[in-house]
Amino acid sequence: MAETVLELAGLSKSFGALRATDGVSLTLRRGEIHALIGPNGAGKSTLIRQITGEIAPDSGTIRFMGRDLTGLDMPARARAGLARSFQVSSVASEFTALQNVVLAVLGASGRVFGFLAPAMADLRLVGPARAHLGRVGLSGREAVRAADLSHGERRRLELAMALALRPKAFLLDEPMAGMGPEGAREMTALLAGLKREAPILLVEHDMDAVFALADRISVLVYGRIIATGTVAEIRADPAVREAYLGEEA
């Protein structure tokens, strides 16, 4: 069995009377895409926010590369190798694509520049940034402001910024959101190759993409994992078909 990179054990989080996550346990293994699916309000985003350190769980543990991250803040988890892309794009819209990725490379390097201009003149930053843009299919778009990129290109830019962090795992929150069929196909192909770089925990509503990409799927309903398995196992699970896929069991 492949090495476990990320392990969640018994994560629970309540907001007043609402139990957003309820004893969630799952693993992410090296070389895989593990998709997390479930209806709106199931607790997927709350779970991701606990993994990244944006909010603290009430109970449970988060282990990453054998290290307990449960008490660490967001920057410490990012430095440990967790790279997140958001459901709503987080790029700096006034900067060019290249400037955005240079800033990400700079952040990963630990170096400090008072202004962006000196960083843009440093080939040790610009060279890797161009390479990351090439990896996600944005060669030739380096000088375009992020605000002027298409929706799909901004999602690609966000992935390039994540790559700049040299991650040991990706947490991707609905990378297909807002894309048309062609954009979703292109992103699916990109993610299929990306898992060789680092395993991916994928939150996604596009079931065609999930079934095409996932090595394993976990189904979250009302804050609880009701099933984990391969695509074939999840398709055949009566509880999943009834609770999420909208079919009679």
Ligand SMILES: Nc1ncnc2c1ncn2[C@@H]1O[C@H](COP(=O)(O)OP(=O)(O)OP(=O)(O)O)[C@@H](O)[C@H]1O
Given for the second form:
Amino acid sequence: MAETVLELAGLSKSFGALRATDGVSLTLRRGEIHALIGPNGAGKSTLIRQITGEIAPDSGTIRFMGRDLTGLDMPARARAGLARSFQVSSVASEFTALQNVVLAVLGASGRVFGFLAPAMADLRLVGPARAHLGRVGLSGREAVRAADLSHGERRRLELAMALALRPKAFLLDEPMAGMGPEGAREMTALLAGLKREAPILLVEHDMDAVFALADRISVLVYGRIIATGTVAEIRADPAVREAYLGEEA
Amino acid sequence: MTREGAVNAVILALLAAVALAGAAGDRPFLVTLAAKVAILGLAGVGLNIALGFGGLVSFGHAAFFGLGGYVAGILASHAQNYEPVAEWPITIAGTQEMLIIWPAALAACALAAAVIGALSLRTSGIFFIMITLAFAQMLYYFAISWPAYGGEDGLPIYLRNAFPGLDTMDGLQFFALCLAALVLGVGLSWRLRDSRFGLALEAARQNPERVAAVGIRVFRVRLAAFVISAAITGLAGALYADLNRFVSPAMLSWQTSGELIVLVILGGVGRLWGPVAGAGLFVFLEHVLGGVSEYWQALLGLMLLGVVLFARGGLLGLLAGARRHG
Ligand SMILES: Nc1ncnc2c1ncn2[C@@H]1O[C@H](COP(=O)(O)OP(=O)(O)OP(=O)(O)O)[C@@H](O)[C@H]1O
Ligand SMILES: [Mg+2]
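Show the form predicted together with the named molecule, please, the one above being the form predicted alone.
Next comes the full complex, and the chain you just saw is listed first.
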């Protein structure tokens, strides 16, 4: 079995009386795309936010590359190699596409406290940033303000920023959300190539994409994982069909 | 030259022209006003690093403006009275040398900002505004109630502090010094804005969550910005004390904090020369309209409202167009 990169064990998180995460255990292995699906409000984003360190779980542990992440804040986890894209696009909207990716390269470099030399003239930052923009197909859009990019382009910009972290795992929260069928197909192709670099925990509602991409799928309902398995296993699972896939499967 | 570059050159030339005309026409008042614009502009350039680049609405920068002023005033008063500032653990003599006073003012303000920033930057929004205000008010009341340095009455500086090779009591020479400090301050803020640090700082203004998600500690970046910002404003305070040859708690008051914010907003938030344009407009209004009617502040308020509602880029935005990134 491939090496485990990320391991959640017995993770729980409540918001008041609501158990948004209820004893979740799952693993992400080298080379795989592990899709996390579930109805709206199931707790998918909440789970991602606990992995990134944005919120703290009430109990349970998260191990990444053999190391317990408890006590590490968001920047430390990013630097350790956890790259994340947000469910709602999150970029510096006044900055150009290139500046956004340079920011990510800067974060990965760990050398933020340069006070005098212009960042946008620094080839150690701009060079890699251009390459990452090229990979997501945004080369021609470098100088466009992030606010002026189309929705789909912003999603790809986020992916370029994730790439810039040279991550050891990707946490992608609905990367296809709001994209047309064409955009979703392009994104699917991009992600298929990406998993060789680092495994992907993929939260996604687009079932075509999930079935095309996922090596394994976990189904989250009311904060609990009700099933984990291959695409075929999940499609055949009666509990899943009832709880989530419904007529769709 | 870009349009913004041309506007900046005009601002600088206008300021120098007013001072030169004042000196040539034997109207020292004009020279003093020009120096005041340069100094308030420098204070605004400092504030702009926190407020404009970082989006940190400090309502307490009077603390640093005043602290810089008091450093100049206290060191000078000890030198004038031939009393050391401290005898234990080491003897610190007073001084009238700007080249010693300025680093002392920079250091004192940086230290104060490190403490105030470390506490206030854990909050944001209205809480940050209120905490910075509270710290400045603490310093203000401390200055009022501390009789050793004049308390409420303030502290006079009989002769302006000295700068090698210059006669600082000569208005034009003192103005030139202030202008040089201003140009250096703007130059520094320009380099800072375009640096790695500046990129992270401006990104944190737009989207702090995103900045953290790429592995950058927003708090540290903001703290560094706050410290640099305060030090520059403090240097302006030291010059202001010399301009007036007088320091008083008024420099520490919340009105001063407010005026600094006003001139940054009037000039154009986040624009390199915005605070200078804002300071020029502010001083112009204060002295031209202030002479006509004591209600000049009402007009200032209206202009501020106009800027906030219709011209977010301030004076520089109107003259030079929107700021472009990248
Ligand atoms: N900060 C919070 N405070 C209170 N409740 C919250 C908070 N964050 C999330 N919740 C609740 O937790 C539940 C899980 O939310 P979450 O955003 O994780 O769902 P999701 O599976 O990502 O849904 P979607 O598919 O709509 O994105 C929801 O009921 C949500 O209202
Ligand atoms: Mg979600």
